[in-house]
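Just one chain follows, in the form predicted together with its partner chain, and it is written as structure tokens.
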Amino acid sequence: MTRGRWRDRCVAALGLTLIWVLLWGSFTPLTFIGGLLVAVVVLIVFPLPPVTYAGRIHPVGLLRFGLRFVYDLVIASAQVVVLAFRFGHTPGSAIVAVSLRAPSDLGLTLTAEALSLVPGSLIVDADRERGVLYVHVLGVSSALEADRFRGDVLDLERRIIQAFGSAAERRVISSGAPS
């Protein structure tokens, strides 16, 4: 077993322990040791598939991504509310294919998660080999708007890579044409 795999397992064990302590609501030696035991048992019984993560977390990028995510969440929620109360109007929609520029498993998953949490966009299908996301967008009435949405998704991918990506992924993003 490689060293990176051990590091991943330690991170997973600590994460599970943290959840256990949060569930108990108080940090005592008993909850910590108990949580650690449960985490080790869980990881032995249900081993995680190996995740290749070559990047590191960039605090500034993470902050920018987080703030922009909250902003998107509020704006998009308001848009869906407006659509819901616009009687006599049927909202159009579109399924847009977006090819990510630097598709790693983690990048694809994070982009899909962030996209799904924001109202108005829903992942219908994902092609892992080619790094393509098929996104259902609500409130789109023309092909031009669908194209604009594709640019928004690529911007989101750029922010995610700037927050979590590896050096190679960041190079791909910064060398690519601005969308």
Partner chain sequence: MNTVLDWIAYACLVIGALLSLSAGVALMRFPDLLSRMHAATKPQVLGLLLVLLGCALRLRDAVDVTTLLLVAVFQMATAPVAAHMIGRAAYRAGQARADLLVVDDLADVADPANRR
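Numbering follows the first chain given and starts at 1. Definition used throughout: the rigid core is the maximal C-alpha set that superposes within 1.5 Å between two forms. Nothing here was measured: the structure is a model prediction, and the numbers come from that model. Compared with the form predicted alone:
- If you fit the rigid core between these two forms, you'll see the Cα of residue 27 move by 2 angstroms or more.
- Once the rigid core is used as the reference frame, the Cα position of residue 13 differs between these two forms by 2 Å or more.
Right, the form predicted together with its partner chain is done, so what does the form predicted alone look like?
This part shows the chain on its own.
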């Protein structure tokens, strides 16, 4: 096993141990050791596939992503509240397929997670091979609104790639061409 693989497993074990300690609500040597043992067993029984990450974290892109994500959360929450309290109105919804431009495993996952955290949208399916996310969207009732949402998702993907992407992914995003 390579040195990088051991490092990844140690990071995963420490992360799972931290979650274990947080779930117990107190840090004691016993909870730490117990969490570490559980983490090792989990990683042996359910081994994680190797994840390649060719990028690096870009602080300016991360700041832009974080600020816009908080803004999107606030706006989407307000929109869902308005839809929920509009009596006599049935909000439209749709399932929108979005082909990502730089569909690496990490980019696809981060985009899907960010979309699912924003109220009013939920990932229904993800086609990893083709790089397509299928998103259920609340408040969409026309093809024009679906296209606008698709553009919003591609903008979210761009911000994520600018924050975490590799040089090749950043080139694909900046050129605007699909991969």
